[in-house]
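Next up: a single chain in C-alpha cells, the form predicted on its own.
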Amino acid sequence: MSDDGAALAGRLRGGDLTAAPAVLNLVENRSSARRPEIDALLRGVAPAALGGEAPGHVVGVTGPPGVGKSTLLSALVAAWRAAGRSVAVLAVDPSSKRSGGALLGDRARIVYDPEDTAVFIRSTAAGSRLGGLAPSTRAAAAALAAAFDVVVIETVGVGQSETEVAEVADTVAVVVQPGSGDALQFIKSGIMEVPDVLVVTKADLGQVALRTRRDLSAALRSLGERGTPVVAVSSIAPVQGVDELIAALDEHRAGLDVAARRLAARRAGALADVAAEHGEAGLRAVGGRRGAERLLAREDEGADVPTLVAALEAAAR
C-alpha cells in the first residue's frame, strides 16, 4: 500500500486504523521534500474532503509530572476499548537535545494490549519549547481523528506555556494530585481557564482527595466556572471514577460547537506552523499574531491548514 499523503488520507477516510504508524512517520518528517505529502494528507482529512469535521473526539490530557496521567490513560484506554471505541494516544514527551526525538517514551508506561489493532500509542517530541506542541502533533491529531473514535494528546507538565493543548483538543482534562497544592497554583497561573473537565487522581486516598475536589470546585465557583465538572478517579484496583470521567468528557463534546472549535484549531495550527518554519520574524511580516489572525479570519472557514499557511506565507512576501 502506498504511504504517500493522499493515499494515507484515503485510508483514514475509509477507517483503516493500520495507517496510523505511517501517518506519524510522515508528519514527523519535517524536511521540505516531504511537505507536499504532509499537505496532501491534511487536505485529505479536512472538512471539504470528509464532508464535515472529522468524527473523532480529540481529548487533551495535561497535568504536572508524576500526577498519574499514564496510569489514568491505561484505565481510560481499557474502558474505551471495552465500549468498542478505537483509541489513538499521542504522548508528548520532552525532546532530547541530542536527537530531537521524544525523551521519556510515555507509551512504555501506558498499559494496553499490543495485539489490539484498535489502539495506537506513540510518543512524540514536544519540540523546542517546554510544554509546546510540535507541528507534527497537531497534524497527527487532525489526521487520526478521521479514523479513530478517540484521539488523546497527553502533554508534559502544566502551566501557561502548556495551554497549547487547548488550541488543538475538543475537550481538555487537567489532572491534579490530592494534597499537592495544585488548586491554589492553578488559580495563580490562570490554568483554571483551560480545563473542560478537572480530574483528581488517587481517590483511594479518601479525605485528602475529597478535600482537593472541594478546593477545586470552590476555585471554579470563584472564577464563574461552575459548569466545569470535577471528577475523582482511582486507577488502582478497584478502579473508581473512570466511567464518570468518560461520561463527563462525552457530555462536554456533545454540547460543543465542534465546527467552531476545529476552525480555531486549524487557524492556531497555521500560526504554529509558520512560527516553527519562519520564527517570530515570519509572523511579524504579516503584522504579528494579531495581524495574522485577522488575515486568517478572511479565509474560507473550511480551509485546511496548508491553505492557511500558504496564505500567511504569501502575505509575508
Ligand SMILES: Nc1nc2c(ncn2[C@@H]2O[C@H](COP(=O)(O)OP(=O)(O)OP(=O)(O)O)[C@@H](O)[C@H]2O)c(=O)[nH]1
Given for the second form:
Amino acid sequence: MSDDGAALAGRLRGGDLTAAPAVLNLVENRSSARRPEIDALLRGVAPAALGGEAPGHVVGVTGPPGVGKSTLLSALVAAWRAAGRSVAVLAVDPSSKRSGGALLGDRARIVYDPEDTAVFIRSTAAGSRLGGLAPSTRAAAAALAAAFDVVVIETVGVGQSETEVAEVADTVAVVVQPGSGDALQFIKSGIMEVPDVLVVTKADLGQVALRTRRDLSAALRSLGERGTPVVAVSSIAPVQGVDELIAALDEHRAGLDVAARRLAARRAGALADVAAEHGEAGLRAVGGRRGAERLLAREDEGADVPTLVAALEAAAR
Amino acid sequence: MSHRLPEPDRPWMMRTYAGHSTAAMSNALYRGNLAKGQTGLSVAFDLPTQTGYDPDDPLAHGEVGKVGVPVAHLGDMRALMDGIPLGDMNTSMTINATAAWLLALYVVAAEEQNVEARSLQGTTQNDIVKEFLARGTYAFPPGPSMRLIADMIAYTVTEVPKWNPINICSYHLQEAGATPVQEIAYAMSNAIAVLDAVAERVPAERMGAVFSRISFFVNAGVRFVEEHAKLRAMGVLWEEIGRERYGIDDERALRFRYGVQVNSLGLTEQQPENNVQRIVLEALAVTLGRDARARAIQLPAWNEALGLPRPWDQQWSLRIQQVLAYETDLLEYPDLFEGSKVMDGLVAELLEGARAELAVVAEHGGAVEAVSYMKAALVDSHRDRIRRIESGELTVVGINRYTESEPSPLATGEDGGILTVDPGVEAEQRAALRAWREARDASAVDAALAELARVAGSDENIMGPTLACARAGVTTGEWARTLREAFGEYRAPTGVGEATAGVRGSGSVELDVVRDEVERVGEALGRTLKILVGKPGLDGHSNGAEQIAVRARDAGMDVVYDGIRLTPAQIAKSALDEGVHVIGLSILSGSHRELIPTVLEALAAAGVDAPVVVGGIIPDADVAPLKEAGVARIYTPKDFELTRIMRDIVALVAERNGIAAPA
Ligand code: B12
Ligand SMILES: Nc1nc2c(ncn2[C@@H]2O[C@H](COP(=O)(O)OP(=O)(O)OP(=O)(O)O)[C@@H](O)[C@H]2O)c(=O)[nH]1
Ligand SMILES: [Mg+2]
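Please move on to the form predicted together with the named molecule, as the form predicted on its own is already shown.
The complete assembly is shown below, putting the previous chain first.
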C-alpha cells in the first residue's frame, strides 16, 4: 500500500477512512528516509490545507492499569457508531521494557463489527516512555482527526503522565476505579491536573462506585472546579452511564476553543519531536524548554508541526 | 487390619471419550464400545453443540461433527441413544455452557424410552470457570453462567437424584499447564464458588445432598507418585471444606469422588508408541491407592498428538484399563500407602502449597473474580514448563532425549494412523436440520422460546422452560441464542499480558540471538516487527497461541493476540488495522482445511499481503494443500522449540520485505 504522505493526506481530507492503516504504518515508521513523507502527510492535514482545524474530536482516555478503559471504549464505540459517528482508537500499551517487545491487549476488549470501515483500532507500544504516548501518537491523532468524527487515545497512567495525552487531546477523560482513593489524593495534592471529565468505572459494583463519584465531586467543588463532570459508568451489561459520558465529552468540546488547544498541541508536538530526535542537548541549544516555547510562540499560529520542528532545528544550529 | 481385602473391589467405571460425524454413526460406535466391555458412556460433542450454535450457523463452518457428535435437537439425542437402555446406562456428557440444554434432551429422550428421570445416572460436566480458564467453550458471562449451573444442581438434586450435575474439573487446568498445587487450589476454589452460588438457590437443609452430588474430573501426569499424592490431598481438602465451610458431617457425603482422563499434554508426536507407557503409568496414579482411587476412568490413545483416535486406537486404551482391573491383583488389597512416610510427606507438601494458593484466590474475591489472576498464572506455569523442555531441564523421551528412532510402523497406514471425519457431514447435518425445522410445530417452538426468555430474565429455575423447549423441538442454536440475547456475551481473559517477561541475558543465548535479529529487521522495516496471533473458528485450544504470543514478545516483537474464537473477518480486520508484518494462525480442532483458506481469502480481500504461518494439529496429508493455498510455514507439536520458530518467523519477514540475511 502506498505510503506517499501527500496522497494519504488527500485521502483523509476526502474523508476516506480506509486510509487509516497506511497512515499509521507511515507515522509509526522511525527510519529517517520516511521523514519527508510524514512531513508531507502532516502538512496535508494542517489547518492551512484543511481550511481550519481538523474537525474530529480528539478524546484522551487515561487511567491506571486494569481500571476498565478498553472495556469502556467498547461501550463508547458502540454508542458512537449507533449515532453514526466514525471512530478511530489509538491504544497505547505500556511495553515490556526488558525484552523490547509488547503484548498489545487492548483491542481484545473492544467489540466491533469487523465489516465496519468506520471503526479503526490501532495498538501501539509506548516504547521506553512508560505511561506516556507512543512517539507516533501525536501525528496519528492529528492526521486521523481530519477524517474520523472521533479519535480516541487510550493511555495508561495516573498522576503526571496524563499531561502527555492532555497535550494532544481536545478532551481528556480520566478513568478511576471505584473505591480507590488515588484520584482523590492526586487531585487534592495538586499532582494531577484536573481532567476535563472524570469517569468512575464499574458502576455495576453499586454503592462503592456511587460513593467514589460523590467524593470526587466534593473534592472538585472544594477546589472550585464545579464545572468538571464526574460520570459513573458500567461498561458491561447492563451498560449504563455511557450516554451521559458522551454528552459530557461533547459538552466539553462544544465549549472549547479548539483552535487554541490544537495550536498548543502542535507546539507541544514539535517540542516533543525535537526532544526525541536531539535529546536534552538539542533543547539546550535553543535555550531549554522555556526558550523553545518562546521561540515557538513567535511562529505563525497555523504553522504545521514539520515547520515548527524545522524552526527549532534552525535555531539550534 | 488385614493386608488383604475380604473380597476384591469392584473395578471403576470404564469409558472411552467418543463421538464424531453424526448421531447415528456415534451410536454405532457406542454400541461397539459397550460390546467390548466398556461399562459407561462418555459423549464428546462437537464444538458448535458445545458453544450453542446450529450446524447451519456461519460460526459452525468447518466444525460440524469434527471433534464430537453434533446434537442439534431431540431427534439427534434420540438417534444417539437409540437402542441403549438409558435406565441401566451411566452416561458422562462433556458439556458445559449448554449443559442444561443437553441434560434436558437426555431426560426427554429417556422419557420416550419410558425411563423416568429419577433413575437416570450420569454426569454433565457443567463447570464454567474452567471453560474461562482453559477449555474455551463458554457462551454467557460469568454471572448468568453460574446461575445456570446453580439452577441445574437445584433441579437434579430433587428430580434426577442419581445424577452428578457438575464435575469440577482440574483435568483441563493441568492440560493448560497447571502445577499440581494450582490444580488442587483452583479446582477447590471453583467448587466453593459453585456451592456458594447453589446455597443462594436451595433451602439450607438440602446443602448436604448438594455437597454429596459434587464430583470432580481430574488429571494425572506421568510423575505418577506425586500425582497420586495430589489426589489424596484433594480428598483431605474436600472433606475439610465440607465440614468447615458447609457444616456437613455425614462421612459418605464428605467423600471425594472423581473421574479421570489422564494427561494428554505430555503425549508426543515423535515416537508416538511411547505414549502407551505414559498412559499406563498415569493410570496407576489414579488406581494404585485404594483411599484415593478413581470412580471412572477414560484414557487417551497412543496417537493423541497426531489426530483423532480410530476405534482400534480406543480399544487399545480400553484394554489397558481391563488388564489393570482384571489381570493384575490391584483390586485385592487395602490402601497401599497407608502409613507411607513418602506419601504422607508429599500430601503435606501439596496441602501447604494449595492452602496458600486457595487464600490468594479468596483474596481476589473467589474463583469467579479471580479468573484473570488464575488464567495469567496458568499461562506462566505453562511458559515455565516449555522453557524447561527446551532447555533439557525436564526430560521428555523422544523429544529432548533419546531422539534417534526407527521409523514407527504405527502411523504408516493409508489413513495416516488417525480418524478423519468426512467433510460431507456438515452439508448433511444442515439439510437434516432444515427438515427438522420444517416438520415441527412452529408456534409451539415460538411459545417455548418466549417462555425461556421470560424465565431467563426472572429468578425462576431455567430447567422448566428448557425441558419444554426440548419437547417442542427447539434447536441447540435457538436455545442458546435466546439466552445470549438475555444474558449477553463474554470474552474470557487471555492471560498473556501478565506473563512474566523474558529478560535479555537471563534466558537462553539462542533467544538473545533472535532478539538481535528482531531488532535488526525492525530497524530495516522502520518499526518494530509486529505479529498477529489469531485463533479462527470455535477451537478453544489456546495453549499454543498463548505460548507463541508470549515468546514472540520475549523475542522483542510487538504482538497482537485477541484470544480464541474469532471469525476470519475479525482476523483480517485486526491484521489490516494493526499493520502487522506476519500473521500466525493456530488451529488444533481439525477445522484447518475449511478455515485457513477462508482466512486467507478474507486477508486478501482486506488487502493484507503479510505472510501467513499456521500451527497446530495439521496432519501430514494437509500440509501440501495448505501451502498451495498460500500458507508460508506450518508447525506441529513436534516443533517444540519456540525460539527456533521465532527465528524462522523473523527470517520469513525479512525475506518477504527484501531485507538481506545478516552478515
Ligand atoms: C491440551 C489439550 C487440550 C486442552 C486445551 C487447553 C488449552 N487452553 O489450550 C483441553 C483439555 C481443554 C482440550 C480440550 C479439547 N480437545 Co484437546 N488437546 C490437547 C492436547 C493434549 C495438547 C495441545 C497443546 O496444548 N499442546 C501444547 C502446545 C504448546 O502445543 P501446540 O498447540 O501443538 O503448539 C505447538 C505447535 O502446534 C505450534 N503452534 C501451534 N499454534 C501455533 C501458532 C503459531 C502462530 C505458530 C507459529 C505455531 C503454532 O507451535 C507450538 C510449539 O510446539 C492435544 C493433543 C496433543 N498432544 O497435541 C489435544 C487435541 C488437540 N484435542 C483434541 C480435541 C478433540 C479436544 C476437544 C475438542 C474434545 C471435545 N470434543 O470436547 C476439547 C475441546 C476444546 C475446545 N474448546 O476446542 C484433539 C483434536 C483432534 C483433531 N484435530 O482432529 C487432539 C489432537 C487430541 C486427540 N488426538 O483427539 N484439549
Ligand atoms: N464489573 C465491571 N468490570 C469491568 C467494567 N469495565 C471493565 N471491567 C473489567 O475490568 C478488567 C479490566 O478491563 P480493561 O478494559 O482491560 O481495563 P484497562 O483499563 O483497559 O486495562 P489496561 O489497558 O490493561 O490498563 C476486565 O476484567 C473487565 O472485564 C465494568 O464496568 N464493570
Ligand atoms: Mg486497556
